[in-house]
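Given next, in structure tokens, is a single chain: the form predicted on its own.
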Amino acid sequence: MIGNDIIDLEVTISRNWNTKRYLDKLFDPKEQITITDTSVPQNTLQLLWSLKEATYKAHQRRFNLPRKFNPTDFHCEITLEEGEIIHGIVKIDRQTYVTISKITSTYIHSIAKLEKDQNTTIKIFEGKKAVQNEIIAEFSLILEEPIINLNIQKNKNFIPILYRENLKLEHVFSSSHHGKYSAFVIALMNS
């Protein structure tokens, strides 16, 4: 399973982001310390939010859950920082997801997955793009299938599913957008 989230750092977050009431709604006490103990607390807040969003998408898809996102159910931990690449884990309901994020001067992109070594294809776009069309085009290349035969439909829980003609495929992907950025990630099948 896989999930992703992108955050445009040029989009202003709530002006109340550093109040106890705001932080209590989204982050556990340990995460709040992580946020306040950094030199750029707003970016750390957005990083942790991105990890929660990416993990929510992976977890929802994994268990085909209806939409219900309670951010305080997701517990983030940063495990390694390597320049602009941040590794971590997120726990929910006795499940653990590994995360990897890229932080640039303009965006944060996070991926959550079950296996650290899961191969992926990642695309990040600036500007308005039809992300669903980009995902289908990428799957067309991966599957060596004409674009016309592929489509994406959401199931009853609003989880996007890839179809070849009328056949549901087991390929897993996640898309996101925020501000001027869009992104998707595809979990590549082991051969």
Second form
Amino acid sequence: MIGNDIIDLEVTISRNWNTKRYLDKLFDPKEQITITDTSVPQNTLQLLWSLKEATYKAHQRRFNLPRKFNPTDFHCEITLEEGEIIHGIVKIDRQTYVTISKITSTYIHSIAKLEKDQNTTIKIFEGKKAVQNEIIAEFSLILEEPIINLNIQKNKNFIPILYRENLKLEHVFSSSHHGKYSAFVIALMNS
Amino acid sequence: MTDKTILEKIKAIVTPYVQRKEGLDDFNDQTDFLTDLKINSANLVDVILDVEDEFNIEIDNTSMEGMLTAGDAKRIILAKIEN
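Return the form predicted in complex with the partner chain of this protein as a structure block, the form predicted on its own having already been given.
Next comes the full complex, this chain leading.
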């Protein structure tokens, strides 16, 4: 199971970001220390937020959960920093997801996976693009199926589901949009 | 405070964060902050803080979980101001 989240760093962060009441609604005390202990607290805040969002999407799809705004149920930890790649873990309801993020000067992109070895296809777009069409185009290549036969519909919990004509497919994917960026991740069959 | 007044105040609070302005045209209990108004999920916290300030209430994280529509927000506000 996977999820992803993109953050456009040029979109202004909340004016409340460095207030205790804002942080208390999003982050546990340990996460707040992680944020305030860095030289770039705004970026670290956005990084941890993207981990929660990516994990939320993976977890919601996995259990087909109704929507809920519960960021403090997700507990993140950064485990390894390798240049612009950041590894982490997120815990929710006794489940653990691993995360991999990429931070550039203009965006943060995070993916959350249940299985560490899960292979994925990741695409990030700048500018106005209909990410749904890009996902369908990618599945068209993966499934060797004409684009016209594929479509995406949201289920009652607003989780996007891929269909081939009227047949619901079990393929796992996640899309994200923020500012001028869009992104998607598709889970591939492990060879 | 009437339901209508509360709804109008909620509309004023969310407006700066709305990315799909046409979603405000028919603002009612069913208006969904994420799907109809396309408010970024990170800005939902700002909406909640502004609601706390406007109504002088505290919205705990459990109440916050269910604040996805204008009607959800209205019910939570009503329950808090009655206490």
